[in-house]
Amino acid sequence: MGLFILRRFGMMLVTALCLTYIVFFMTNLYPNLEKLAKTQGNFRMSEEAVDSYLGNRGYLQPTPIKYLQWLGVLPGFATELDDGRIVGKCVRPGVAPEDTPTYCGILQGDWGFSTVSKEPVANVLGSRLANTGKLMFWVMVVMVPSALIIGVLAGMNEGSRTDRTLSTVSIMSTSTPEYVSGVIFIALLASTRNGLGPWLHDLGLIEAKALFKGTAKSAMDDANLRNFTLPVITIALYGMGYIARMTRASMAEVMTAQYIRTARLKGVSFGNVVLKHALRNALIAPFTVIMLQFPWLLNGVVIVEFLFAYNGFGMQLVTAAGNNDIEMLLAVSVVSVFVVLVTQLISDIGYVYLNPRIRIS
Amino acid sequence: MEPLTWTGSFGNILDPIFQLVVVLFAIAVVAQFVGAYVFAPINDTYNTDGTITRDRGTNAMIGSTTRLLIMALCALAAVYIVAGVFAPIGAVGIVGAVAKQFAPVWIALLATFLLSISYKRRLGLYGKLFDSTIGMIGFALLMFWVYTALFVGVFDMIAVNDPLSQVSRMKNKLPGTPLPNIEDGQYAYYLLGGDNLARDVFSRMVHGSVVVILIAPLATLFAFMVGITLGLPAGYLGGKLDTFLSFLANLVLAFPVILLFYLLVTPEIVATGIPNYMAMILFVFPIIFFGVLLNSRYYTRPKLRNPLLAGVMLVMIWTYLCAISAEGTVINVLPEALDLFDIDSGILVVFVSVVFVNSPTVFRIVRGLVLDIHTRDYVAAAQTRGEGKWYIMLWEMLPNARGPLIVDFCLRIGYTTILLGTLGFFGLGLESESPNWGNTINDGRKLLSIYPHPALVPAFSLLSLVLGLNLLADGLREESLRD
């Protein structure tokens, strides 16, 4: 088991290196660098000015060398300009030239400097990740239990009307991507002019004109039902259907097993059969599915944060990519690769623990 | 002119009935759900002659009521459509006018269903689809959009206005608003309202379907070609090839899709020509696939194989060269005279990135299926006969893996549609005035709480298309499991 985890960690490292190199390569292509120079300097820079800007800051070195500098294996690039200022990879505003380290890469624990927010990447991304963590937590709290309940209810009587209704519901939820459900929710539930809000207001049931808020800006400091419900259910809805269908399939399979029939023939009541005999075995497969659902949730998070103006990890991805904020993008991709691979690892290990029939040698 | 109401004068009679049936239907569904737990599943009646009659009791009654109400709903919807098609514009309001515009689609759908149902026993898996209600609903939704795209794209029917033309004073107007001054031959209304640039939402929505119906299935097909061509040998031969390809697939899958899109689909990257190089690589796979497919089957009959392979390859390679080479891009290999068509660079980059994102998943599915089929007797038999490994992969294993692959194909078209919408939603790829659904949703979301219609119309269109594909896949899975 130890060796297995070690091997997986090795694999993870290689994947992360490859991925970050690809991101590095793509963001360091000349047109992207030109865009970076123009957004950092000014938009009417001449070609020579762009070249000297990029050259002075070390952007025009060969990509592998720049990559190694980012990793912290090679010393960071630095030049002294004509006016005596020092610019380069490790130079930060507010840090005296003699305090500037020679190496500044991942290995030194330095995630780089965000060219958009003019702050170290680690500072910015830390708070953003906390925001996204909060969102993800509530999504999980809503999504997992409801998906499991729907799946179990549908799967315990395969082919019944309940099953068909619930299966249709879950198919519908898997066919509603976040940007569709989000838009529909905002239009129907968060508008002061249309949908449920004004109607309930006229009936005197709610004080405000709208039921929910269409943005989650205020939810970053103070999350409450009014500003956080819509983003959470928008993400949860899309993932829910898939997990529910997997749970249904696994439940339906377990319900046809021999030992369930034995229990039924022994005279155990249907409720007891479902809760005590079937449920535990039926929940092994959904566990893996839920874990593997994390990378998909990451996508949903980007869309929803963009739609509801919630300043989290996904929003950071969009702004960083839109402005070619190279080091921020690299940090973002490291984080997402980490999430994807760690959840894969957890799902593999968890599967072994939950299912006694499987052993990893 | 008066603005159109939703259902016009016709609706005055029918609307209350429709609403009543909807409410009753909702109650019946809830009752059915609760009833399954509250009432006993079976109901025995002891007759005086000593026999017992057993039925499902209350649940059966609720069930038949629900079915009746569904039928009533469908019938009422059909009445609206038929009335809309035949009545003059305005009598059945917006619903009727929209139904009238879709008239060719209704006719085509009706013809398809009548033909398919009457010959369903001779049509194999496709015919079996018409045994499952879910499958039929899904197929109807899918074909609705396919026919819409066909009639809009090829015959220029359905749409009433140009998707790009703006009409003054029509900005953000509600559905059914008449145009201020109508010129000759111009349609008098914005049926589903105007967007924030005063364009016709309805026409943009139907034009948007062309983009989706054109790109999504084709991109999925290419992703399948790539996935199958790489997944078959990876699963069958195993070894270093498998390790390498699986690593690559996992690498692409570990990328968040949106980050990948942002890296691939920006104007800066397009300027470097990377999408063109990717197209060059990805578009080779169909040629390899069909080349190996034909060669492995007919290599024992050189007289047939040589002309067949030469002909097919010539056509495919020419098409390939036409597709990848375009004026003004990095790859311009074909002289002007031979270049039959150019792919718009925006569409190309969207296409390539969608294929790129989808193919690793297909690869994994195919590889898994091959590992599963590997141990079957017919594979062993083919090996004993001394068949070549490509023959075994393509002519023995692939046809036997078709069931799950067809189902996944349907699901994947839906997923590709979602991806295309995502691209549009972030304003990537196609130019911003393009009527595709993702872009229109993105445009409309800014004024969503005041004017919801410009965003809701494409949102519901996308939802219905993806829902159709998912239901179709579900129906196909059910029917293919049955044999």
The other form holds:
Amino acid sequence: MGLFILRRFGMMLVTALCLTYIVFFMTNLYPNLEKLAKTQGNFRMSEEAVDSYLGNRGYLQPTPIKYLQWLGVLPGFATELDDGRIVGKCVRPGVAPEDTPTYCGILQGDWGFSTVSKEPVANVLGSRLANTGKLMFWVMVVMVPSALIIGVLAGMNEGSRTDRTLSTVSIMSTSTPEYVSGVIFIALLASTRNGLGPWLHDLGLIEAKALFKGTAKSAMDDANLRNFTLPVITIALYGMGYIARMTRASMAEVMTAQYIRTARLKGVSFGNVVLKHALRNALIAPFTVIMLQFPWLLNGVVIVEFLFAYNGFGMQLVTAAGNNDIEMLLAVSVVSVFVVLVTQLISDIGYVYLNPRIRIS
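Having looked at the form predicted together with its partner chain, could you now put up the form predicted alone?
Lone chain follows.
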């Protein structure tokens, strides 16, 4: 197992370097750099002024050199302008030139400086990751157990009314986009004029005129039932159907296996057959699907974050791309690649433990 993990880790490292280099190359194309120069300077800058701005800050160096500087393998570029100011990759506002480090890359824990927020990328990205991590945790708490229960119950009773009902619910949840279900939830549960809130308030069952809040902005500081329920349910419902369908198909296939029939013929109760024999094998395929939900929750829920005014990782990605914040885009890409590779590694290891037929030499 140790050798397996080391090999996987080596593959992950090579893949991460390749993917980050591709992203670095794309974000450092000249049109992006030109837009960056005009954003930081003047949109009426001449081509000579743009080239001067980019050249003085090291943006016109060969891409492999800039990539190694960004990693922290090579010293950061620095130069002195005509007015005596020193600019470069490692130069930060408020830091004296003699205190400026020679190396400032990912290996040194320096994620760069945001040209939009005017502060270190790590400070901004850290808070956004914390917000998304909180959202991901509660979505997984709601989504995974619900999906597995629905899938197992449907697969145990293949072809029955229970199976058809649960399968219909799963298909409907997956086929309904988050922006549709989110708007429906806001209209029914968070509106003070329409929906269930005013009706329950008139009956004296609730004090407020709405069951939940239609925004999750306050949940970034204090997540509670009223301001965090709707975004969690909106995301969980969309992902739940896919996991449930995979679980149902896997469970139905396992229940027809020969060893299940043998166990039943030997007099093992149906409950023991399901819990001790079928469930473990039925969870192999859903486990991989569950691991794939983490990258999706990190980047793919930007619509829900926008809908509920929740400043998470996905919103930061869109903001960085819209404002051509190159250092922020690179940091976001590194985190995204890392999450994808780590979840794949966990998926491979979990697959080995769940499937006893696989042996690692």
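Under this definition, the rigid core comprises the largest set of C-alpha atoms superposing within 1.5 Å between the forms. Positions refer to the first chain, counted from 1. All of these numbers come straight from a predicted model, not from anything done at the bench.
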property	result
Post core alignment: G159 C-alpha displaced by 2 Å or more between the two forms	no
N32 C-alpha shift between the two forms of 2 Å or more, rigid core reference	no
L317: Cα shift of 2 Å or greater between the two forms (core-aligned)	no
